[in-house]
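The chain below stands alone and is given as structure tokens, in the form predicted alone.
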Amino acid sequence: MIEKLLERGGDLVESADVCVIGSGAGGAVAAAELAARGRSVVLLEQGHHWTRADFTQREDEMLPRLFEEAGMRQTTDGAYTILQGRNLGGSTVHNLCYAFRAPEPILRLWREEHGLSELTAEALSPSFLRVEKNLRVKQILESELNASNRIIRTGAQRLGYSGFVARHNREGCIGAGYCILGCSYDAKQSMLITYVPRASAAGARIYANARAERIEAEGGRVRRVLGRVVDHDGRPHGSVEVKAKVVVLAAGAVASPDLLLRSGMANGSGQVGKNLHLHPSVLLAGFMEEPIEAYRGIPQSYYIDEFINLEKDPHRGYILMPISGFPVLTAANLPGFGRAHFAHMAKFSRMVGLLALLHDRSAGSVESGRSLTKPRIAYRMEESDRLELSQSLVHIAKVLFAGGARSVLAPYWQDPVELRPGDDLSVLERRGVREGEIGLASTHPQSTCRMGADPRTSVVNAWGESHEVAGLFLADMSVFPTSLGAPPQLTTAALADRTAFHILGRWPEFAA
């Protein structure tokens, strides 16, 4: 059962076996595999159902429908915005679909640094093998390679750069290139067509428009999830009060250490919120000599992991990833005004986006701010991050130049850099990337919660669950006890998956 709270009205009373609250790549997952099993389950999520019948392709109402803060969520000094979902299905709804296992040089530093033993390849391949089947992971096609992401790939091995075509979690899909604001033909193996109906059929109850602002405990153990059912601007329109012997906290980096916050909860390390990490992007964009389209087809195909050596050197490194993105979008991301900003949207059908994702050491954190829907989160990168960043600005550019830009724009906010072939690209090294100078961006907050062993140093074990308060769990990508270095999808998934079985196991335990 799905019930938008919204059009129904009223409060919501409710109790189950366990609640779950978020409906992203953890929550869904663990609400499913827990429902199939006999648990009565409960899943709040804070946003809205949509569906392929309201993904429209058009940016000024699908932005505000299925991203927090409507795509501009930013750290408190306005230099990082961050992309999170709001709806049912979490970010995988947005998400460009890579599908990466978690690269087994940082499984084994988080045994060797953090405790966490049982986090071994073998271990953690039951739960890759079973999410990669109910989402439908293959490889992607030669075929489905669309032009931007052949002309980067072209760059990169005419530079001998090590890169790959990567796996993705599409059925079907006809290359519309809508990804990032919803798929409209449900080709996208996304939660919300995937875990979450089988969820629903499995027997869970799931809300939307149910915010989840409180969580409780009596003896030492969960008791119960307040809230209240909320709108698209997040006002409350009734109250949320659900009673369960366990719950599975899924809000993803920023809200769930929020709520725990708020529920003066799980905190007595002080690590509830700290050690985020943002996977922090810098882009820049090469300019073709005819029109290439590069919204068009799958957006993210190729993958350049020249500049990333975890099992040299685990903490560090940065990949290079081909990006698009529509109109709004775009031109919110290049600078000036006016007639110099029309002349570089003017080659917009020419253009080619290729970013940088960080492996970051850099570590912030996640406070309550004066709601839920407005957190306050800071993040700084250290010198060598801001370093490391900055020199994968000339790779960029060399890629760019190898595969036919006839220019290259790094869209620092003044005195934005244009660069033409032959010209010196260390400019841009000196130049660097500094907070409020360039645009950065991130879609995988993370670490917030993180596991480990050692109760004085981390919020949850190796299973998630807290070291506090019996029965209650976390299963997002807040638990990740460093950033990733790899996109997190299949990651969380099969982490929330791990969690669900070992919930299963220790039943009799949690029913007592």
Contents of the next structure:
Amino acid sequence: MIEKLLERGGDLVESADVCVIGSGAGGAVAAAELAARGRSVVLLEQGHHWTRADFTQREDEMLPRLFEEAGMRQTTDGAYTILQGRNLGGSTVHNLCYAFRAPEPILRLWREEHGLSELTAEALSPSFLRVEKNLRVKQILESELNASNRIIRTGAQRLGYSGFVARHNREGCIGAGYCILGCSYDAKQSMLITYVPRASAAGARIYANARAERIEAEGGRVRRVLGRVVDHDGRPHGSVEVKAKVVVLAAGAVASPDLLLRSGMANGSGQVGKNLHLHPSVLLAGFMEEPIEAYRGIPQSYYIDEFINLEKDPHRGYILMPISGFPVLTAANLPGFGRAHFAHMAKFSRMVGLLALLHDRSAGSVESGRSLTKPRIAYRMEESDRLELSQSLVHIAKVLFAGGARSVLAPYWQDPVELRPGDDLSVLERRGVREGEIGLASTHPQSTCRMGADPRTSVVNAWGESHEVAGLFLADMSVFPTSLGAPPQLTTAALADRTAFHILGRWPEFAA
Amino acid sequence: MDPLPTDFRRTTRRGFLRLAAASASLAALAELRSLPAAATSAAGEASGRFFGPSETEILTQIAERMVDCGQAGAPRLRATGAIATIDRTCLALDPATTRLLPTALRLVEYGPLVFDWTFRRFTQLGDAEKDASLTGWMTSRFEIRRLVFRALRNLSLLGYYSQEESWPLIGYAGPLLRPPRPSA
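Given the form predicted alone, corresponding form predicted together with the partner chain:
Time for the whole complex; same chain goes first.
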């Protein structure tokens, strides 16, 4: 049962074995596995329940529907744009489908530096296998690369850079290209069409427009979740109360710590909301001789891993990924205004985007803001991260030129740099990446309620359970002890799957 | 390290007065750090729109300069649904996100008086002067002013480039045919 509370009206009073908060890559998986194995589950999702019939392929309609703050969520200094989902299915509805397992060197790092000895590739394998099967993960074929991915692959190969065509969670994709605005064809195997319906079929009661605002505990055990029925704009209507023996918090690395801080719980370590990693990204635009319509076809399938070697150094590196946009998103990333801005926009159909995504060590924070929909997100790159991201600009430009670009634009807000083949690229590294000078973005906020064996330095244990509050589990990217250094969708889902089975195994204890 | 910024030590008396006036305005802008941000104006609220009529006119004139492409035959912003799209977007956002937008518009409207020492408002300027005024916001050393500029610029771009009339200008073919809606 999936219910839109806004349409139903009134208050919501429920009780269940488990209350899951959030329906993205973590929450949907936990809800489905728990419900499928006999637990009564209530899932609360603050966003609306949109379906493919609502996915109009228009930015002005889809950005407000699918993204927090209509895609305009930013760090408090305005330097980073943070794209996060706000709908049933969470960010999996707008993501671009890269499907990677957690890199083994990162798991080793988590074992060695965070005491998470249980997190081995072997131990996680059953969970990865389950989520890969349910999300229909498969290899993207060479023939499915669109024009911009082919250009970037050509560039990487000419330079001898390591790269490959990735695996995705798609089925029957027609290559329309509108993945970031929601798949109108239900080809993207997002939580919206996989785990959420599975959870519903297994008896989970799923409520859209239900915002959790407080978790309450009694005698050291979680007891209930309180909240509001909200419209898509966040305006409150009725009240929500769900009594539960277990709460699985999976609202994402921004909302989850915000909710814990507002609830005043599980923060004896002082680490809730700390250690925020963003996988910050910066992009350059290449302009080809002829129109290529990069917005058609699978937007992001090639993956350049030349500049990240986690075996050698699990703390650093960056990945290069193709990116394409539609008119509004593209326009927002180009510098200037008026005719200077249009000089770049006029080349829209010839544009190829390539971004660097940093495996960051810098740590920001999330604090509760004035509004529940507007937490305070602070992040500033450390100098070593800044230098690395600055170096990436040169490599991006090299790939674009080697792929055939006639010019490359570094879209600094002021005095943008446009280069031609043969120009000295070191100007990019010298100019570098500084907050407020060039567009920076994040689609992977993480680590704000990190896992660890030591309750003094972490929020949850290796199973995602709070060190302090019995029955309180976290199942989203907030639990990553460090930056993952890879696209996080599968790892989030696999850890949530593992958490769900752990809860099931200990159920007699929670039921008592 | 010298604690005084170089620009401050060079400040003349006239410059100091300008700086003081600008600072007063910037103090009011302190809430704009996480833009875009303002309560729906009373006039707007009464009409079911986010912006009231005077705010809509300021926004329109700002947006016209933001998306000016200098192309003969380009669709005029006023002839499209761009401003209605911006209004609809702002109306649909949490007030915490849009709280200070009307204030931002008025600051740009009165910006020429404060920052450029001209006795005309933004909407009374010619195109070149408007561009110069907006450039002042874009390149200001005050981060807050740059954030105001970016917020209004991005809203303008959202409004204009979401209009089908603008797509031929940039070679965007537009959405594919929509799939058939599921039967009711």
